[in-house]
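Here you get one chain, nothing else, as C-alpha cells; it is the form predicted on its own.
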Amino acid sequence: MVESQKYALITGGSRGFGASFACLLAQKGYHLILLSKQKKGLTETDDQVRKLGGNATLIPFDLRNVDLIDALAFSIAERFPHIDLLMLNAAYLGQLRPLTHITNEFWDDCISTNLTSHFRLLRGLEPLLKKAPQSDLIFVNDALAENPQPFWGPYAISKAGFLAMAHIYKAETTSVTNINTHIFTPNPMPTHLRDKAMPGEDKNALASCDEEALRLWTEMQNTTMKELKKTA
C-alpha cells in the first residue's frame, strides 16, 4: 500500500448512507476500506466506486462477532500503513416492540453491533489513526439518542451508549491526538433500517444519502478550518 495514499475505512458500507459517503470520498481521492455482512451490497457499491475512478478493499465482516474485532483490526493494521477516516456506521435495528418483549438474542446483536463491535474497532484502529498526519473520526448518531422513544428499546439504548462514547473519545482527544471526531446526526434518509421500521412511508419526504453525505463532507472541512484558525 502507498503510504501517501489517504484510506478511508467505513462501517455499513454497503448501501445507504455508507455507500454515499464511499462514493464522495472515492471522487476526493480515498482508498475506501469497505466493511459490511451484506456481501452482495459491498460488490455493487465497489462497481459504483470503481465507475468514479476510485478504488476499494472489501471486507465481508459480521460485526455481531465482537470477538473476533481484535483479530481483524490487527489485520487491518498489518495491510494499512494508516487510517486517514474512520466512520463508525452500521446500525443493527432489532425489534420494535415493548422493551420487556425483547429476546435476549435481539437485544445482545443489538448492543453487539451498535455499540461493542465499534467500541472494539476504535480501540484496535486508533493507532493507524494516529499514524496519520491528520485523521478523521466519524460517529454517525441517530436522533433517538438523545429523544428515545417507545418501542424503539435496545435500538435507542444501543444508540444513547455510542453517543456516549463519542462524546467521552472526543473530550479525551481532540487537544492531544491528530484525530478530529465528528458526531453528525443525519436527517432522515430512506436507508434500508428506515424501510424496516417505517414501511410504506413516502420517501420522497426524506432527504438523500447523497445529499446527506455532502453535508457532513462540508461540516467536517468547516471544522477542520476553524481549528486550523484557533492554532494559526
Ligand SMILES: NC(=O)c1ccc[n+]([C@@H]2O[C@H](COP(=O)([O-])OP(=O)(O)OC[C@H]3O[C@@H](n4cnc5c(N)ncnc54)[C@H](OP(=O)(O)O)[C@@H]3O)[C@@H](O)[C@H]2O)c1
The other form holds:
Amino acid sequence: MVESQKYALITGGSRGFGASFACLLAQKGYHLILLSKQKKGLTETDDQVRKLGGNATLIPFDLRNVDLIDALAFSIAERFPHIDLLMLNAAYLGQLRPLTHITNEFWDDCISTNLTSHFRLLRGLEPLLKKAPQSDLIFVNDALAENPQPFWGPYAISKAGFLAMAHIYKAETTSVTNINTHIFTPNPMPTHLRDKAMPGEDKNALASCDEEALRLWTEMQNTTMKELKKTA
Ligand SMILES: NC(=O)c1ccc[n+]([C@@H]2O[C@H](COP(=O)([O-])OP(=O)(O)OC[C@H]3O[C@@H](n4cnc5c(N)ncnc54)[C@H](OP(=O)(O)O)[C@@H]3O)[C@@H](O)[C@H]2O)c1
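In place of the form predicted on its own, output the structure of the form predicted together with the named molecule.
Time for the whole complex; same chain goes first.
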C-alpha cells in the first residue's frame, strides 16, 4: 500500500446508500474499508468496486457487538496508516410499531447498531482520522431525527441521539483543522430500509442512491473549499 493512498471506511457498505457512496469513492481513488453485518452484500459491493478499478477490504462485523468495537478499531489501526474518510452510515430499522409494543431486544438492536456502535467506532478511529492530512467524517442523518413520527420508535430515537452526537463532535473539534465533519440527510431512496417502512410506495418518485451519493460528494467539496478559504 503506497503512503499517498487514501482510505475510506464506510459502515453499512454492503448495499443501499453506503454501497453507492463506496462506488463513487472507488472512482475517486480511495481504498475502501467496507463494514457490514453480512458477507454476501459486502462481496457484491466489492465486485462493483473492482469493476470500477478500485479495491476494498471487507469487514463482516455485527455492530450490535459494541463491546468488540474497541478491539476492532485497534486492529484497523494496525493495518491502515490513516483514515481519510469515515462514513457512519449503517442503520437498522426493525419494524414500525407503537412505542409500548417494542421488545427489549428490538430496542437494544436499534440503539446499539445506530448509535452506540458509531460512538465507539468514532472514539476508536479518531486517532486515524487525525493522522490523515485532511479527513472527512460523515454522519448519515435522517430527517426523522428532528421530526419524529408515530411508530418509528427506536429508529427515530437512535437517529436523534446520533444527530446530537454529530453536532457535539463537530462543535468540539472546530479547532482540529484536519477533520471536516459533515452531517448529511439523504432524500428518501429506494433501499431495503425504506422498503421495510414504506412497502408498495412508488419507487420512481424517490431519489436514487447514486444521485444522493453524488449530492453528498458535491456538498463535501463545497464545504472543504469554504474551510480552505477561511484558513487562507
Ligand atoms: N433509504 C432512505 O430513504 C433513507 C432516508 C434517510 C436516511 N437514510 C439513512 O441512510 C443510511 C443508509 O441506509 P439505507 O437506506 O442505505 O439502508 P439499507 O440499504 O438497509 O442499508 C443498511 C446498511 O446497514 C448495515 N447494517 C444494518 N445492521 C447492521 C449491523 N448490526 N451490523 C453491521 N451492519 C449493519 C446493513 O448491512 P447488512 O446488509 O450486512 O445487514 C446495510 O449495509 C442510514 O443511516 C439511514 O438512516 C436512509
